[in-house]
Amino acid sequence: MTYVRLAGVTRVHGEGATAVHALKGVSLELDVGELVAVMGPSGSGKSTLLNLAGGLDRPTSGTVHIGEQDLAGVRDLAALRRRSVGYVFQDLNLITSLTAAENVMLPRELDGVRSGRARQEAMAVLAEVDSADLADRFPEELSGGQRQRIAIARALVGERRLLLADEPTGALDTRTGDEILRILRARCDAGAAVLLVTHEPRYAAWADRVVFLRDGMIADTTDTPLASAR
């Protein structure tokens, strides 16, 4: 079942001679239970694609659907993102003054969930990423891999069915990077749709499909051996 659909999406930054065409007529569908990796050189439009797919940005033309909703008609995009979309940002964006559990709880509390229930949900997802023992530690007390797992837990908490990850393994060693991909793959296999931006072929191999961007357009799409085996 298709959960995310981008149809003829173009994103232009600026106007006139200084306009930058970040994406040019891109169409892409992402199914529930599917992990799609996005690869391409710097400036090819990878992060722009991720931002549009999750409603962090709006297209200049074309349409973006999450589930049955056309994002152009959604009045409260922030609420939709809190409930349906999880993000793992390249720089993680953890709040240093909050503990790991409090960072994970925050999206749920912003959505009106009482703190007790929010903490229960946070602890459950921290356990899912093997980090329950880090709940009361602050980000500065954690290693890079531990912080990455907390960021993923924050993206997973609640009923979110779409997970967007922008270079989530960029600053990690190979072993820790593999652990992060194992978590993303498991969540995907449990029914989420995952869109992963990466420059590493070894991590793209965890995906069902790899989309290659160049100059703001899809240059190629390739099924991985994993997809063939399913």
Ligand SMILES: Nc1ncnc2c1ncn2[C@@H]1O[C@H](COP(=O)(O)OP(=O)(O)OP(=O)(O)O)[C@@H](O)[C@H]1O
Second form
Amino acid sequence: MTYVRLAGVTRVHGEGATAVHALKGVSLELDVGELVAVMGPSGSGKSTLLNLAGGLDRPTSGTVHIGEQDLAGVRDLAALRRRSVGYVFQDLNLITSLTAAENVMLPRELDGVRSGRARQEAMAVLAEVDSADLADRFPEELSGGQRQRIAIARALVGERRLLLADEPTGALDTRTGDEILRILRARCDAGAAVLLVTHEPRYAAWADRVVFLRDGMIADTTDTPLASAR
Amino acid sequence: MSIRHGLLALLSTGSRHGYQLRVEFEASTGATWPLNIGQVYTTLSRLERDGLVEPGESDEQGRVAYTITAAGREELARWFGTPVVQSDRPRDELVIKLAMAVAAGRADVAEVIHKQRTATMRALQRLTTAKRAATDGAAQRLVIDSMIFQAEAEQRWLDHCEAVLKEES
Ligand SMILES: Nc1ncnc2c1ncn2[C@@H]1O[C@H](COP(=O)(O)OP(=O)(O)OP(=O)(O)O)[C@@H](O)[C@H]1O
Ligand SMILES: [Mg+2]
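Condition change, the form predicted alone to the form predicted together with the named molecule:
Let us now look at the entire complex, which starts with that chain.
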């Protein structure tokens, strides 16, 4: 069952002579329970693709569907994102004035979950990424890899059905990176759809399908689903 | 390729007969290094000749358990204590194929790279699936990890080739 569908998507930043054609007609479907990895050189459009798939940005042309909904017709994209989409940003985007636990609780509280319950949920996902002991620290008191895990916990909280992760293993050593992929994979096997951007082949290999972007287009893909992947 | 030292390492934790050695050797190398029982016995008899192991009495089923000797333990310690030499790599067909395609100015170099990258990624996916399924302990997983790192190096090299060739064209 398809959960996310991008059809003929283009994205042009700016206008006229300085226009950047970040995506030039990309079609991609992501099934429930599927992990798709996106690889490609710097500037090839990976983050742009992820932003469009999660409704953080709108395409110049083409359509994006999440579930049954055409995002072009959704007024409150922020609400849809909070309910359905977990996002790990390339630059992490943790709020420096909040502790790790508060950062993780935030999307739930914005969604109207009471703070006691939000804290419980936050502690559960922090434990899942092996960071329960960091709950009360502020981002600047954490190492790069620790911050990375908190950002991942924030994306996992609240059982969101679509996870978008932009280089979630960036600052991690390979053993910890594998651990993060194991967690994303488990979410997938539990029914989430995961779109992962990575420049590291070892992490892309956890995916059911790997898509290679070049200059805003899909250059090749390991399309035939692996019979032995599950 | 030291089957000798692999068997000595297994025997250093207790006596075993040939069949057990074969099973445990394969389990700890993640079945990536299959041994036939003939190789095990040939190796054991050489180890015995060199005084590194000793055969015991055969049991009622005719199986002989081997025990490591003091000289065997010494040899094993020497092996673990010596780094492996980065020996001359066997000629790599992929490297030759790409070098030849570039040198001959073939138009389909990019295509060669694309095809290979997809194939290598598939191999990497299969290895990762095997790693996720590996339950026989850390030794087995680490052997698979080694192959993952090698496949990853090839993948990175292909990306690098593509970027360099794009620059030159
Ligand atoms: N807001 C923006 N305004 C103008 N150009 C942009 C904007 N965002 C992205 N771009 C351009 O779009 C292209 C694709 O950018 P994108 O961030 O998607 O690349 P990427 O594949 O994620 O790269 P990296 O691996 O470096 O993160 C680049 O040329 C980039 O400069
Ligand atoms: Mg990016």
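Because the structure is a prediction, the values reported are computed rather than measured. Between two forms, the rigid core is the largest collection of C-alphas that superpose within 1.5 Å. Numbering follows the first chain given and starts at 1.
Fitting the two forms on the rigid core leaves the C-alpha of residue 171 displaced by at least 2 angstroms between the two forms. Core superposition gives residue 18 a CA displacement of 2.4 Å between the two forms.
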